[in-house]
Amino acid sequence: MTSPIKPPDGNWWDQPVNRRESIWLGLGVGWSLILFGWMSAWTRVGDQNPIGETFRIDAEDYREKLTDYKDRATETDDGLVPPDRDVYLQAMRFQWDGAPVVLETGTEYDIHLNSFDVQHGFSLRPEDALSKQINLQVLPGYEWVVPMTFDEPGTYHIICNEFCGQGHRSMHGTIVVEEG
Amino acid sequence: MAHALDVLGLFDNEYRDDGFRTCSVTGLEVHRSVDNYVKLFGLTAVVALLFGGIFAFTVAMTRWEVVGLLEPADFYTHLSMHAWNLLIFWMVFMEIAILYVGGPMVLGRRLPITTVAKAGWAVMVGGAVLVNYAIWTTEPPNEAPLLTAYVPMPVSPLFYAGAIVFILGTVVAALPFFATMWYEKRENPKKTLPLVSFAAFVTSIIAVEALVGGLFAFVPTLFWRLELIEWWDAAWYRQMYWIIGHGTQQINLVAMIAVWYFLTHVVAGAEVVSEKVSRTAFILYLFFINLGAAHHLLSDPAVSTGWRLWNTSYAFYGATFASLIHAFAIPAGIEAGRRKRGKGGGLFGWLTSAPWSNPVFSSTIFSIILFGFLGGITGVMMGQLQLNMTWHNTFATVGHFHATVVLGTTVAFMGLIFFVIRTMFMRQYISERLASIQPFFYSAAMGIAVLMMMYVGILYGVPRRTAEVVENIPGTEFSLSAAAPLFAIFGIFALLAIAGGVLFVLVAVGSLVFGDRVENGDNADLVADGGLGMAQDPDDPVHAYEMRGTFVLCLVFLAAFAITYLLNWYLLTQLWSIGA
Ligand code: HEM
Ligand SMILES: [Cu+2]
């Protein structure tokens, strides 16, 4: 009885199992378990990963921290040279208040994204290699630290990829990228 | 006799003094109220696919900026109105009557309390129509809420009510479900459900889980926009709503995957090769399934590493097992059932043998195929950790959910409204070649599409979500131009996509219409090779015949796979370090 509208009748539980599809059970929990064990050793491993620590913080605190980044930072035609390793960058609509940046090859940044009104998307690619981009989510209440080390130098873009209103498609900003 | 309001006679099917009729394709004993609802569930459902796929036109032409159809603060409404017009309406609907199907239909049982499921479906209208009215109106400080309304944009409250009135209809209409399922059970507890009534069960207990979730999103959230309450936590939003608007598609996974089952056996003769194995998959899905809810909060900042990982990979990839599962045991159901009966030589002619030409079949197996394929290998790349950072509200999410919902389970649930017109509404296609080539025509344009999508995101970083991205970022020199052929072929595929999607609603609309009613002995074309009583021998069973053409497709699947995989992850290895 293997109808699939019809009860199954008798002891269904103890049917045998086709040898082949035994075999695919085999390789699927193979390949669940190969799936999982890479996702979490990169973690540990691997040099691109969505972690840094988070805090929660008001808008109007952030928005202080950043005046006085901004204060310490100095002003270069190209944007600001952040004073030390941190670098804050505040998504607003419609803008990237902190860029443009200007960093350096090779350094361990800490960057800085909170939002000051409602969610955007930051979203980072190399103006010459599109290809390489990644995104992240930026929230309002929550400063993210995550940290990042360039290897090519170049211009790269941030675009707000999560919608925030009218204009979110003008919500765009740089970090310039020099040979450190 | 036909109601009064009835003037096309959809709803007059010719029953016995008892309110049954016995179905000459399934052999079920179908009754008066299971047809009469399951029709209107599905009308609805096609209104609803009509109505959103007009926005599926204004946006894919706005995207494509070469037509750049609209402007930007038409663009947000319309991409609003094409989400929930289908995303949400015409699934649900779709849902419930397949719900009915699962239950009652396949019990043999009446519909119990029709009064619930008539107030359950009045509500549901009125919500849809309430969450349309809404976006509709959306006037400034107010922003078009997409399918997300992320707090805290200002949305009009009127969408949260609508979306709120929805869900608690979505329940309503559901009970009638449940009601069969306990009176089945008290008047048989040693009855096993059949498989697909089974499916049905954990689909509607999936759907709670995720409706709850729903009310726990939009309802705080109604109070915050009401100014009845001051707090909200955009974090904390994002985890509820994603709890529903990623529940409602394991709802369209699980629904599908029962459609599956049901017309892949009453079509082409698909048996169950093994009910422990199939059921588990079910019971995994039941456990597992709704922690992939966490994939949408990957690139988050406020969930720790450890909750996404154990929760992104459904606990060690337990629901992705489970639709491996699926996709060895309807194909290798189709294969053994058919060389039962006769109609398999070779490795493959159970396949080459098929009803091709009848839509119900080949609407199937393409979604089986393409949402495998398409939609569930780039489900497990997105879904990874780390991949996700390069896929994230790119244009290849929409291309991976197009894959899902699209391909997968539109495609399947359009076979189903063929099926229902031929064995329900009891009308014959207004044409039968027309009606034949729709599946084929349909699937290749916006696989074609799909793939697009795909590529634009993930090799340009194109966005989801905006107007203009791909001729002028304004403001800017900057723009990713690189992208414009990729988007010109979309645009064609797309435009071709939904000439399909008219090509579906004339042939269903028409045939309802004006088709022939089907008499007597009219649908014997549909009854698969040899009769479904077969599967019903109990000393024949199906497990002791041949399965190597399915294991073949499975291998190729498993290779297209890992090799999809391993592509992924080069491209994230050539990115600079990110991340602690
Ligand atoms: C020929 C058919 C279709 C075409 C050409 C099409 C095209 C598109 C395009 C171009 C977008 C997106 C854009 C953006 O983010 O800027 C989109 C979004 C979307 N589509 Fe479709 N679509 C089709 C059918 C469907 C169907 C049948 C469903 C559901 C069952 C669906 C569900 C969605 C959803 C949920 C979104 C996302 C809305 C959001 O971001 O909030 N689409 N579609
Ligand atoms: Cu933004």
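This one's a predicted model, so the numbers in the text were calculated from it and none came from an experiment. Positions refer to the first chain, counted from 1. Note that the rigid core is defined as the largest set of C-alphas that superpose within 1.5 Å between two forms. What changes on going to the form predicted on its own:
- With the core held fixed between the two forms, Asn18 has its Cα displaced by at least 2 Å.
- Once you line up the core between the two forms, the Cα of Ser131 stays within less than 2 Å of where it was.
- Annotation for Ala59: C-alpha shift under 2 angstroms between the two forms, rigid core superposed.
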Second form
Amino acid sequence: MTSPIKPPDGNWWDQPVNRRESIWLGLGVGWSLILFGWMSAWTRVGDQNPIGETFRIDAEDYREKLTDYKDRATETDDGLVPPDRDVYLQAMRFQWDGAPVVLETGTEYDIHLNSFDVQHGFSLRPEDALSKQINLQVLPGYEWVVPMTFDEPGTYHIICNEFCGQGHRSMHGTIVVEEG
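What does the same protein look like in the form predicted on its own, given that the last one was the form predicted in complex with its partner chain?
If you are looking for partners or other molecules, they are not here, because only the chain is given.
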């Protein structure tokens, strides 16, 4: 099969490149290297990427862990106060089981996330600042343990940001952070 584009005549690869074209090529390569270096440094030093460990787990096994957590937690008017640093949340159509939760500022918590049924999104943001948020994917069959420390007291909203069905828009929960 031949190309519909007619090849140039003669030894086109031996022809010198126009100076203006060389400048644009140099600028393109230089800018690409700057962007690559910036992205590489940002992911290593920027301290914005979620960390944590992920484990394969059956939804029913996670459900047992969540039930045990809820039995050991103290229930208040604002929500569950975890018995230790571990907080268990399970996404399911169309709720966050384990929420609302009451936490303290300055304490590092391990937030355990799991989905019971389909893929969900975990978007956590303070009530008064929509620009400060973290977005994570929550998948069935996996437990994601994400360490989190809250510096500011207030109400933080948990919103599902992955479409999960007709009740998706009503899937939200809260984390109430009190002064420690």
